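First, one chain by itself in structure tokens, the form predicted on its own.
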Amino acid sequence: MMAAGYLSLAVFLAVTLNHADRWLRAAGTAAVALGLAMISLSILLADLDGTLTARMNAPTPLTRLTPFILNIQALVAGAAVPFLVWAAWAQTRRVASAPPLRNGAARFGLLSRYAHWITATLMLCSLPMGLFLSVLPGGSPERATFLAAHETMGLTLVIVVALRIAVLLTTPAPGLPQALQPWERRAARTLHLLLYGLIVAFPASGLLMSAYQGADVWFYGWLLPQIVAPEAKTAALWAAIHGWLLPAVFYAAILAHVGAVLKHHFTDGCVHDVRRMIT
């Protein structure tokens, strides 16, 4: 099933990355890098092969945007290409030790790592598929093959969310950076409710569109109960929040999360802050 292969692949990308081997975490590190490596091509066969080409024509302005937003992600995830390389290298240079099960005063222990990881993966292959999904011909196996998994994926997101919260519930955080200024600390603490929030409401808002729809929602194979009865307007109304309204949120989150990781990483040299979450 194409849903446990994404999530086998999230369970190993989250334990190589924090692996006291430096030759396992430089495989997680060139997994990922094969990894967007591979959505950036599917993209590309899809500009050449016409299935992009032909959603131009969408009736709606939003729709006829897909193509657009797709290769901008074909773009971003190929020019991580190289950097992800290089830094698969340097991990194989790097000695390193793995963390305690719980979180720290310092640093994060593997439990929260695992956790992080497993949710940024399933993200991160989450919203393209989302968005191919909408140009593949309506009732075909593919368009259904994918679509099962979307909606699997987008429910297990929230069970690991939840594992993770009670996580943090039972083994706290460590805190932020001293070398944060107030209003970084304000807005990293926001930034962080704001990616937990969006992260519950992406499956949520996908599931009572489908009901809305009258549509079979699957997970691992299993068939959900239908929680309300079909209506039209209220489908079409939780399609744009799902389908526009959260990614366009989400997009921004992340790139002002990956963004404020990199400035402390490599413009204020605080080289440390990115190991909290990752060996």
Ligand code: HEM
Contents of the next structure:
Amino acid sequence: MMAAGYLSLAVFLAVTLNHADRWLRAAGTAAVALGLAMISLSILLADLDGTLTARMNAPTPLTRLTPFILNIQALVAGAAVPFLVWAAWAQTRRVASAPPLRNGAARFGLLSRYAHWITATLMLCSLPMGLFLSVLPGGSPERATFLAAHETMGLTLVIVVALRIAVLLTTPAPGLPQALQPWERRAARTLHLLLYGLIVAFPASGLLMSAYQGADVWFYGWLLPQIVAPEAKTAALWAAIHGWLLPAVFYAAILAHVGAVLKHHFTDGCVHDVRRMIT
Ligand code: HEM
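Same protein, the form predicted together with the named molecule this time rather than the form predicted on its own?
Below is the entire complex, every chain and molecule, led by the chain shown above.
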């Protein structure tokens, strides 16, 4: 139920952010602002009601870091809210035409844009949700609910990425913006490949971790069959990959991706290029 809600939100954002109607576009951006404000607020509430402080006594220093990382995410999400409110206001004043379904030479088509924003929403919600559920007490009903939603969203992402690659094979992506330096092109291509790799590696490692733990894995209410025999050591390895290695690489990659987009838009003054992915 919770995962279906997040998937509906992802589809709603993908459609509205790329809609020809400027009021719908602005509504999409305002919904992102609202979603981020709610994520920030729920982390703040978990600070206040002691859910996060309980984690300060966790057995390992790395695990004790989780509340700190969640609070940083709350801060970043909160800081983005006023910027998005301004962007929504600016969108109400800008008339734009809807892109065609398929990719063109200069801009992405609707199919690629939908896949991009559905992937981004599911990914950016799965990450804090994974952190959040890891601070909830084992065996609690809240943890079970969040875990089932987390697993369902992660596995849905694999399907969306497969569809996204199928779309790219039938309608190739437009080339990178002309204004980019050769080193910027190389960096952009490497970063895009890394992001695709991470989007697949997160669910794959989560699935293997749960399978080796012998834990139940849920997908929209269905219990998936056990794929391997439980083994504690292998489970611990996948847990470290899923819980620490991949998030660390992801934070660096997403910072570079968003930083590059903002630099290109604001510092290099290429205001039309970002609109390849947002109408
Ligand atoms: C986009 C996909 C995913 C992302 C970004 C993601 C990210 C995360 C993160 C950051 C944590 C917190 C780790 C910690 O601090 O201990 C976590 C926890 C967890 N994830 Fe994922 N995950 C994804 C998909 C999945 C999938 C598909 C499964 C299983 C089928 C899964 C199973 C788990 C479990 C069981 C935990 C709890 C670990 C614990 O504390 O016991 N994840 N996830």
